[in-house]
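For reference, the chain that follows is the form predicted alone, supplied as structure tokens.
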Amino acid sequence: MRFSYYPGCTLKTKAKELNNYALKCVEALGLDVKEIEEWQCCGAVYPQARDEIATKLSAVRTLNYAKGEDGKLLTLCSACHNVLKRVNEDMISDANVRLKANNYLQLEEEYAGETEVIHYLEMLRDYVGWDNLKAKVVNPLKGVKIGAYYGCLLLRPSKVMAFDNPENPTIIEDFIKAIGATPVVYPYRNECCGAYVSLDEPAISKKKSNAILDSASANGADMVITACPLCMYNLKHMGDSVVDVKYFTEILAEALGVKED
């Protein structure tokens, strides 16, 4: 099975390690993943105005490309996943958005949300399977206590994202178990890190990031893992905790034995 892969802008610049480890891991797992040719920015933030069409066009272009390849679009960045999944839902459920987007893009065949948008963690769960992933582990992270940090964008809005239970998610904890580590469940794992307010109100992001890391540390976590470059930035640069923060793909690469020093 082939997946069309959308990396997004940040994974080619500030979050290269998130992308690079992910690609090393799919190779180790024997998956057929092909990066989309000439991909464009997803739009970065999902537009809240229902009549906003222009900023959704790049996402529709990407979704339509994946439809023509294999119909499965693999994402990794939490923000990109959120934008692409929500725009895809618009193309399915909103006739006005669908009509205008198709008219703007002048597609040979109308796009109506046929592509399946799949996050990397969903691929591990639904297509690889936790038992199969566990069988591929050559360096189990025994004794390492890891807190999953979901943040906002993977889980909300819950009906559209359909990623996991928004109040009590388990997918990252199941991932942690599959690579041999011990998951730490803590109260702030799906609270906002401060997101984009870090630009104008860094004190707010600092307070929220510290609350997350302090909560993880108080419950015994040695480290916190995330899939979001923005969350990584806030937790790393705004937080004061001694708890380490890593991308989940880095510890996956370590467990699969493909992480380079």
Contents of the next structure:
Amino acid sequence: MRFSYYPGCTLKTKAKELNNYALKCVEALGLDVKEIEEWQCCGAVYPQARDEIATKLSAVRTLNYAKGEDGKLLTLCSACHNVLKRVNEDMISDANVRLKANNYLQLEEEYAGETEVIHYLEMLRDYVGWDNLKAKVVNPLKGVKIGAYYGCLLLRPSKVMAFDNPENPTIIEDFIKAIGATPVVYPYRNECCGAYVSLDEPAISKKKSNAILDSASANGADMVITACPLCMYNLKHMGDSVVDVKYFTEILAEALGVKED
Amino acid sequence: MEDKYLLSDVKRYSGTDTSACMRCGKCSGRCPAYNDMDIKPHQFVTLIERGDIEKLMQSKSIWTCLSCMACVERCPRNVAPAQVIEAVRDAVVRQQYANKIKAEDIPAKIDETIPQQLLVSAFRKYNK
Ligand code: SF4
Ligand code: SF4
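Coords for the form predicted together with its partner chain, given the form predicted alone:
Below is the entire complex, every chain and molecule, led by the chain shown above.
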């Protein structure tokens, strides 16, 4: 079974590590992951207004491409995942969006949300399994205390994202345990980092990011991990770095012993 | 006249039934941008019901909402305050010359560390 992989713009530029470590790890785990050809930017944020069509088309193109492969679209960036999954839901449940998007794209066969959008963490949980992952760890991160930073995009809106319990998620803590480290649960792990508002109102993102880092640090975390380049930017550059912030794929690569290859 | 159409358009493309709101305030209680908002999420829902679109279009909140969807998650009546806020913001930026940020503003705001995703997100939210 092949996963069609959608990296997105930022993973090819400012968040290369997130992407490169992820690819080393799928190789080590023996998964068949192939990057989508000629992908375009997903649009970065899901357009919520019901009459937005054109801003969803590039996501539909990506979804349709994966349908033509094995129907499994693998995402890694939290924002891309949120956009692709929500647009896919529109193609299933919003007849107006479906009709107009198909009219624009003139595909050979109508696209109606057939593709399954799977985040990298979901792939680890549902297709690899925590026990299997644990068995492949050569360098367990013993004694390292890690706070999972979920943020918003993976979890909400939970009716569509269906990623985990939006108020009390466990998937990243399970991941942390599987690689031999100790998860630190802290209250702000699913709070917003300030998102795109940091461009125009950096003070807001500073406040939000520091509240998250302070909460993780007060609960004993040595570092927090994220799947999102925007969260990474806000936490690292807006926050006052009371704890280190890393991409989860970096510590996965470390645990699997492929970080330096 | 124009306002009447504008109001019904915004209500329609917000895609949420604001008449179901029971004014419990849970959305605002959960909102991480609450302190940075002049009109709070639950007030958006009430004011759109009352038809006070002008007031909403001038509010600061449309620029400080983080689209985090926490309000949507918490609402016991299946109302989506975030979608009302976005619909009002769209009503503003879809007007001529009403973009919050313009391409020429960008160079002064960026440095080596800013991810593309942040720029595209902000542009999609603040510019049409
Ligand atoms: S989406 Fe906006 S209004 Fe809703 S909780 Fe988040 S910041 Fe507040
Ligand atoms: S949580 Fe829902 S019902 Fe309660 S005030 Fe907000 S929109 Fe209204």
